[in-house]
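The data below hold one chain only, encoded as structure tokens and taken in the form predicted on its own.
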Amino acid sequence: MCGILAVLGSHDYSPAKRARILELSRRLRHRGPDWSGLFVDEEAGCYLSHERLAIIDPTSGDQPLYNGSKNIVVAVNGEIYNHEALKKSMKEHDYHTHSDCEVIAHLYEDVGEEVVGMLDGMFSFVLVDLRDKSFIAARDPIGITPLYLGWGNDGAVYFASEMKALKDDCERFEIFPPGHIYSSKSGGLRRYFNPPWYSESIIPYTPYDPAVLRVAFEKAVIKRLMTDVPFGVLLSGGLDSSLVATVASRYLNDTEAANVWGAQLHTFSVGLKGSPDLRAAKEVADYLKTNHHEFTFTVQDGLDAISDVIYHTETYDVTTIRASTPMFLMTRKIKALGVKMVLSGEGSDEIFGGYLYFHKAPSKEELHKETLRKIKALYLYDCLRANKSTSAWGLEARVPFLDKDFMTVAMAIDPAEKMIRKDEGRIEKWIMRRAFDTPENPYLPKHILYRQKEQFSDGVGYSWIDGLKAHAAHQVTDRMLKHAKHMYPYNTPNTKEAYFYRMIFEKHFPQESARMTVPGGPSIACSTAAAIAWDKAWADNLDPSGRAALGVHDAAYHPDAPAAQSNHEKGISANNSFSSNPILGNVLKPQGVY
């Protein structure tokens, strides 16, 4: 991933302003530590700054990038997987680099603002047309890459990959919505991504074909093996990451990357010592014969990193912070090995109804609507986590499940096929499991292919979340929580853990605009607020952990009444898995899942 900062409509071109732009851009350098570039044009009133993570064409692909005559300039954060196909379909252009992102400038020269709908990839970019002094900014359909939009008191419009580059110089800023383009010609935002499956009023009815789904996913993974640098796969041992790993391993030999970096796939896992994910990941890695790297952390390691995690992820959302911390710690280790790109399994649960609360979906219509709500919110949660946790250390994460073509196939399937029917042996994400259940040429061991869903923050070790709650209980008093609505009237925290994260967030980002970028509302096992109505018992057990799905998760929280809830609020597990003393690394007792 790279970092971009753009200031459009500025009238200040003093040395002090240039220095300020460079200073703000430096706040994004963790995203792109390989090179920095700045384009300035007084007539167009623009500054385009770029912090590069070199993945494709490391030697000559520095940004900003230009069209042949250099009157169109663009700064891009992302990867354009169909850049070669686009080049073949376009008229001839003079290219300055072999960067996949340069095609955007040339394509814009041919088709103008329609360029955004023709790109297949993950991207955020700002493009300036020096011919008429206009500009556009755009973000990929799902929001895999982050982008923020702000306004300065001098009338300038700002765009940045992270809000830390905007928070001190913009009077107001907000999240740039996925699937949208901002055009200076029209003076605002418009949605460009409107596939048929995006409407909640249309229930799809395409019959399920395992082979079609399998081939579509294989293509999505293969597409993301485009790289000029060392890479690997994040492997938790769950279904999603294991499918990514097995497909990548199976087809790696056929790629150019294998000729340069070798045909043995590297895989990476993280967890507390003895955690479910570490055991499962090792088993998958052994089966696939990957070069596997296992990283462990302690609860204290995680607690020490919380402030940095919140600074980099720019959120106070409980689920995101729980899951981002192990990913943040693992990424630092991965980068130390010289790896610059990884594939990851985000998006599957949203597409296929994989979270455990989907067991209670009352109908196929409700299930489909909930998957759409989850997909449309990915940019606030899992996409944000996967991107910013890895970009904190200059690592790029690619997500095959959110491939545009794959989603078209997966979201067209009759949602009745996604319904969970335990009496028929159809557990969550059954259609994806069935698609890769090929005994004649197996992709994965059967018990891995049908392993129960674990949320990442749970799978790294149940003591991790329990430890977070205990630590927060010693940082936040009952009186503080009682008066939370007065301290934080917007998105008022209702647990000590949430209050603890909010305090740290406000230290890093005290602006009103900053706190407004974070979503709120009740959740059960990562559900939207609307899905809580599926089970009356959930209303009294609100927690984003998968273990809150009472009657579904094999290691669910004990559904005891008030005492169990009170204990959790105090940081004491209902099954006494750890001490009530302040968390120090050695007070936790590991919990098993098997």
The other form holds:
Amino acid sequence: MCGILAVLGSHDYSPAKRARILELSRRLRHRGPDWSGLFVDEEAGCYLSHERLAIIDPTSGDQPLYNGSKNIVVAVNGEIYNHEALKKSMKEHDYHTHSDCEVIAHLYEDVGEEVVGMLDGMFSFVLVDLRDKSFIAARDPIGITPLYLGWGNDGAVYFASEMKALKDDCERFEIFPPGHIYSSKSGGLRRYFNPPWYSESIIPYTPYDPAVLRVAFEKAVIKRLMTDVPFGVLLSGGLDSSLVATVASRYLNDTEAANVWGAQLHTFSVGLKGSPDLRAAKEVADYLKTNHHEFTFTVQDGLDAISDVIYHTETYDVTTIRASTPMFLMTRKIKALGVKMVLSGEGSDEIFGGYLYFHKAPSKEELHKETLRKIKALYLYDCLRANKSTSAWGLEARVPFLDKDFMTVAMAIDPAEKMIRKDEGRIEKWIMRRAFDTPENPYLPKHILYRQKEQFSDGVGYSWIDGLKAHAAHQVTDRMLKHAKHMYPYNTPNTKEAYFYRMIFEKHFPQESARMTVPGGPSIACSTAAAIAWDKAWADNLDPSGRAALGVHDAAYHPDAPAAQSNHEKGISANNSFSSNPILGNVLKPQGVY
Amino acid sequence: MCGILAVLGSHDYSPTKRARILELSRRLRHRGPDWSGLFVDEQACCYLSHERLAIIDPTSGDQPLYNGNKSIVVAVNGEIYNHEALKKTMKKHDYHTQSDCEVIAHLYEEVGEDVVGMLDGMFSFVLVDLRDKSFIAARDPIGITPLYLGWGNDGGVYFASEMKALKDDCERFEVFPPGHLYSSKSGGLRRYFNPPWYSGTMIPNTPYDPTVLRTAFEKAVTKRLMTDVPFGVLLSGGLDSSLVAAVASRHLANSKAANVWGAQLHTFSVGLKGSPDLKAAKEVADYLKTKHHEFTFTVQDGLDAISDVIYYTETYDVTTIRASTPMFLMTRKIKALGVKMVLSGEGSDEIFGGYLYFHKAPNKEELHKETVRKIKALYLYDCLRANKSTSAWGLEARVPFLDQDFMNIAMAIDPAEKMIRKDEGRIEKWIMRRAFDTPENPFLPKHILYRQKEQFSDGVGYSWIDGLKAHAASQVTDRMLKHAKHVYPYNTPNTKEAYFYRMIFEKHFPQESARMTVPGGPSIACSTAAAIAWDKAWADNLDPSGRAALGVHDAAYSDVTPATTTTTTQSSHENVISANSFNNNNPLLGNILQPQGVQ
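To test you: the structure above is the form predicted on its own. What is the structure of the form predicted together with the partner chain?
Every chain and every other molecule in the complex is listed next, the one we just looked at coming first.
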């Protein structure tokens, strides 16, 4: 990942302003520790600043990047996986670097704003056209990479990868919505990403074909092996990360990366000593014969990191902070080994309805709509976590499940196939499991392929969440919690843990705009607000009985399963860390962005 | 390098205080990006925080480190090159890690405070003895690693690798003097480093033996090849860095590191496009067949980095900032390649009298005393630059010229051998050149071995200094400079460039204690104040005519050696200007060798 900061339409080009831009950009340097670049053009009214993490073409790909005649300038955070294919389909251009992102400037020269829909990858960029002094800014379809926009005290429009770079100089700022483009010509945001599956009113009906789904996923993984630096896979031992690891491991030999960095895949897992994830990951790593690295942390290590985690992730969402902390700690160790890029399994639970509450989906229509809502909210939760926890240390996370082509295939499948039917042996994400159940040349042993696993924050060890709660209880009194609604009328924390995170968040980000970027509202075990209607018991018992409600229902499926403990944790993590607020009914809308 | 922060004797062990310590320690994280460790003991009244750069034993050597039964705890920034030798001489201990620094805790268990004199390496550490609740803090003999001490608002004593970690929580703070030990038992600082050459009053008389000097330097380099991570050499193409590269390259094949990281040495050079250093370094790299990496930067890149450079180096010394900037920029690129450690050539000019003003040394006694003074001031200048410019990006710099054994040999040589005698063909640092002039198996081609070269900030390209001055002139008006003594009564800047750096420094470090850590006083071309007496013209013309004085004298030489005609004149021209950035208006500053406020 990289960090970008753009200021457009400012009328101040003094040395003091330049110094200020450098200072703000420096706050993004953890994202791109390898080099800085600042492009300034007084005529076009722009500052484009870039902090680079060099993954492709480390020696010459410093940014900003230009088209052939240097009248189009672009600062990009991201990876464009189809850059070579695009170059082949385009007319001849003079390329200055081997950076995959340079193609954006050249393609814009050919097709203008249409460029955004033609890119396959994850990206946030700001492009300035010096010919007519216009600019565009855009963010990838799902929001794998972060982007914020703000309106400066100096009258300019600001764009930044993280809000810490613009919070002090903007009167107001908000999240840049994924799949959107901001064009100075049309003067606002418009959605460019609009695939058939994006609309909630159409229920797809393509029959399930295991081979098609498998091949699509393999392609998604393989295209993410494009790198000039050492890389690995984050492996929790659950289905999703294990599938990523097995596919990466299988195809690594055929890649350019293997020639330079060796054909043995590196895998990484994190947990408290003896945690379920460490055991599960070890088993998968042994099976795949990867070069496996285990990192253990203590509850105290985690607690000491919380303030940094909140600073980097820029959220006070309870489940995000819980899950980000081990990832943040692990990332530091991964980076210390010299690894700059990892593949990670985010997105699968959203696409396939992998969360436990999907057991209660009343119909395939409801299930499909909920998966859509979950996917559309990814940029607020798991995408945010995966990107910012790793970028904190200059590590890039790539998420093959959120591949454009793969999603097109996976979201076109008749959602009846995604319904959980315990009686038929169809557990959650069954169609992915079945797709990789190839006995002649197995990707994973059957018991791993069909095993149910803890969610991230449980898997690292149950005492992690207990430790967090105990620590928060130590910091927040009953009285403080009781008056929380006066202190924090917006997204009022209703647990001591949530209150504790909020205090730290407000210290780092005291702005009204900052707290508005974080979602809230009722939820059961990571469900959207809408899915609460799936079970009357949930709606009646939002606080604190969501735990009991889900626990009971799940226990009915497997009364003897050890998973009961994990449900217990999930219930707690899910349960309404915020009191309900009518504005927040729909968590899918970024606050204040249309 | 790593970053350490210790707070001793505080009586606050609340979660808030812990959070504050973590926050302060975080300011040192650039030094040790790989892991953090915090040890707290309420009984012993201590916080020991460590930000780690993992060079030896990356997988298990997280700090703080302990002795066998964990009754002694130590947080260390540094490398102990003789850790294996020490372990062999010691009785049996249970080691928890493979870290070279762990030996400090075990050795303390055996010998107590004497541990400090037994370590061969660069280090700053704070050690707590939980048995009697005492502690010691120490810094290596020359001050290769930085250390500051402060007295906190909470009544605790603070130690930190960089002052940014203690400036806001200390009532007063200062530089921890090199070669000293702070002991809670004796309640103060004492100097533990006291080799024969240190006094400066005894003029040594060991005859010059090229082989002895060469062997000592080779040993100094080879012991610094101890690493579990990728490394390289900073190569400017001058004599010092070229010798380091030649020796490292020759001995790399026999080192453990070569098995893992390959036997081809990586070398790195930096400069503006087409600069003298880039050309000179390339020539050496080609000769040594190293894997050479060239980094070019623009004047604008450098200007944009100045504020960061001052924040990291914690100085407003003009020559230090000029030379730190290219090093800071290059380091970022080196680190981006995955390299975590480099060897660098600092210290040679001080030990051998390599600066141009040594041409005017009146006699061998004066020359020797000046070298001793220069060595003692290294921690304020080149050691500070080399350590902090690289640590800004989590790169460790090792300096073989400042090896203890090598210095003992080099500083015992009759200083008559170090006198520059152009008529005899003895240019500066001649005894090092001669020592490596081994025709049967040459380390370097003759013309490189005997070439005179620019100082760091000139070598990167002449327009760098010009660019800095032009930029400063656009930021500082004549009026501002005229009133400088009212704004900055201490170490008053007397050039616009110095004023410009000072403004930035004061923004990052507004404390009185902070500005007192930076040396000032009169100087000619990097000389100490005392050496100004060497030439009457210098003393009479400190500002700005020192330039002319040195320029003229050097020009007198330069007809002899064609290599110097253009380059040296320009370089001395630059040196002199940089030297005179402060008024000599403060009697306290007469002796720049004493850290301000530390006895």
